[in-house]
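The chain below stands alone, shown as structure tokens; this is the form predicted on its own.
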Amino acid sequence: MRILVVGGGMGGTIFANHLARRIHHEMKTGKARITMLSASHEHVYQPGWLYVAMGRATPDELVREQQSLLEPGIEFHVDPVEEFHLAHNHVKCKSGKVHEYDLIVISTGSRPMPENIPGLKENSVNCYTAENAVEYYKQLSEFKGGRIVVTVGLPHKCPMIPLEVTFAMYDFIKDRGLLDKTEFYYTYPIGRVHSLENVAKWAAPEFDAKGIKYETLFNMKEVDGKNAKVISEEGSEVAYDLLVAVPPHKGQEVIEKNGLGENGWIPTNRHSLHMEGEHGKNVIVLGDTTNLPISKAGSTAHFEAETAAENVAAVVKMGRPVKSYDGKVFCFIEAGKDRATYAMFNYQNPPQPKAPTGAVHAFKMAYNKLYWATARGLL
């Protein structure tokens, strides 16, 4: 069987590690192939951007040449997909390269798209890159007091990040001696503080030991840099010394060019995790290109993959899958430097964030090291 993952972010590799080593045998033989191919040969352990715009790690410790993480036997290339040609199970590159499958895994992840408010870009900070988490660290260094404005898109990466980047700016500037000088306004788009219920529950009354003031129903609809506010389509407008900004996200412009999905996420089967439609059978989508109702995050990714690394080797070696994905997320919540709690659910079971500690932050810090072996598939 020819296998060919698309994407090498954390779906794609955990997939194809794990595939590896359930196959290997297969694989040695002859009788299954994996092959990856990246439009980078890099791999970034991209929740890492908010310690840098905290100016608690630095970006080149995040990287890692993606060929290192593979497992031996997997055929790695650098050359994006260009076109995707499920009917005839075959993908043309930006080399003009063409690769047959017999099984296409699509994790090309998502995009932020600040752009896409006027204004947006222009006027606010955000960790969502390398540069972005360094100027953002930069701004936040210089910052001499005022009102500092946390502003959310949807859909976004990482559902936490919002709750996130406030309680850590809240410690940063608590320890640089401007919490007197210094007003936090959180925004959010519906009616709470966030998407998940118990989360909020568990959140705004963390906000309100604080001090943090926050205004819900809040969906951005530009930002007039000129006279420092962000206005929303609901008619309200926040002025601003510092705009934080989680932005809204897209899947990627390749998925949206060859029509596999509105915005760049691919429709899929929340169980199989197969693309939904006339060409699925042989096509698995993870992580942030699909188009599920659950959370956008690296957790999400993981599980999935390790589902379906599952599924096919079952396939591979019996014929038949033996897995369905129940939905299962886990992110951690940093509640500031040095405490934390974590969201665990599913699609049954939502969330019942407990109180943060320490003990669950010093676990976040070792999970950061200890990334780079789950995306081996080790952990």
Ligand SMILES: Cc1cc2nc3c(=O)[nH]c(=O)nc-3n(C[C@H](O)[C@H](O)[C@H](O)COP(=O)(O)OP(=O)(O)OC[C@H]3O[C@@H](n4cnc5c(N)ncnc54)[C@H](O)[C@@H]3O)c2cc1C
The other form holds:
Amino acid sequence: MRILVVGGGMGGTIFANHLARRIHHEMKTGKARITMLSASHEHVYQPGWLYVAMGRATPDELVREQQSLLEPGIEFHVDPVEEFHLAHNHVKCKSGKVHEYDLIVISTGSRPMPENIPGLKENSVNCYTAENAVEYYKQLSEFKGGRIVVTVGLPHKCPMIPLEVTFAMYDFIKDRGLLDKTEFYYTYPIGRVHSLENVAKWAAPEFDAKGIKYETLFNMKEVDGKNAKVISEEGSEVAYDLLVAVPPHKGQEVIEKNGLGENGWIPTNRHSLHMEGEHGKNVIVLGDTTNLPISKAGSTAHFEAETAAENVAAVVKMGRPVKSYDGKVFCFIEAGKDRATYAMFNYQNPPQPKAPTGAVHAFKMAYNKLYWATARGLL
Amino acid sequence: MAERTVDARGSFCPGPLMELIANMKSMQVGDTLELLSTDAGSAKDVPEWVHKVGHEMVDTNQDSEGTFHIRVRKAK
Ligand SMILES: Cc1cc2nc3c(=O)[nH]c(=O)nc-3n(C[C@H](O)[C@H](O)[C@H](O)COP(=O)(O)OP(=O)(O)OC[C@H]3O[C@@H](n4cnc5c(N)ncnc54)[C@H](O)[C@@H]3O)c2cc1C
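Next, report the structure of the form predicted together with the named molecule; the form predicted on its own has already been given.
Let us now look at the entire complex, which starts with that chain.
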């Protein structure tokens, strides 16, 4: 069985390593083969960009060579896919090379699109690329006081970032002795401060206690850079001195161009993780690029990848899958520079987050290093 | 006029309303969207947002399995 993995990020890497370990015998005897195609020779731990923006990490700490993370026997090429020919079971890469497969796994992630909101790209900072996170840190460290506005576009990856940047900046500004000169103004698309009701119930009183103001039902329509204000679809305007954005996202252009899914999100079965539709039988979709109504987060990609790897190994060994994805997501929530909590949920059960503690923060800091073991499929 | 269905059953995060808002962005004026939600809160918070922004509520029903079917038309 020829298994082709497109995307060497969280979902693709965790899947390929888990599977390789499970079918190591079949790979040795030539019964199964895993090939991975990616757009980069690097693997980036994106959650680290939050810390870069706060001056607590540098971008190089968050990068490993992708090849070094892969189990022996996985064939790896840096050659982005440009054409998906799902009806004929092959893809064509940038180099012109064609790869045939029996099963394809697509985990090409998502991309921030600040340019989709007029004025946002030029007038805001964000931590959604390494470069932007460095620029964010520059502007934050030069900030002398005024109003910091957090504005949130939809859809976006990492649902905790709006809260995390707010709490992290609060501690940053406090440590610089600028709290009395700074006003924090948090905005959020729906009628509470976070999509998870129990997280919102915890976060709103934290905001109140810290004097962080908030406006809900606020969806950015445009940013008027000349007058330094952000205007919402709901008709309100908020002036800023520093605008921090969680930009709206799209899936990759190649997904859209090949007609696999509107805005780059591939219609995916919520339990089997197969692509919906005529040619989806031998297509599995993981991570940000699914259209599933769950968080676009590394943990989602991770749990989906584990389920998919178990299923594909079972198909190789006995012709049938064994697992159904239950919608599991686990997200840490950094509540400042030294406390954190977490939210764990699935399709059936909402999260019950606890009060933040130093211990959970310490665990998150450890996880930031342990991540490389997760990528290898060990954790 | 196009119609689309957004299946947000079992969605706690981003949740039905955020799914609806994200989808409305890529629709044309006059298109309708049917949102499937298992969260009773949607029957209240979707109309609240739709009215605030100036789109139109078409109808809301609950089927025998408890799923809410909320239909909205993009008006601007
Ligand atoms: C600031 C920030 C903080 C975050 N914090 C957290 C957190 O605390 N917890 C959490 O769980 N998640 C967090 N995330 C989200 C997490 O990083 C993503 O959800 C996760 O990386 C998604 O995995 P993926 O496999 O779908 O995509 P990615 O990891 O983005 O990987 C996509 C891969 O596809 C490759 N690719 C792209 N185009 C092509 C092509 N045409 N052909 C071949 N390969 C291609 C890319 O090179 C890349 O290797 C955070 C993200 C950010 C930006």
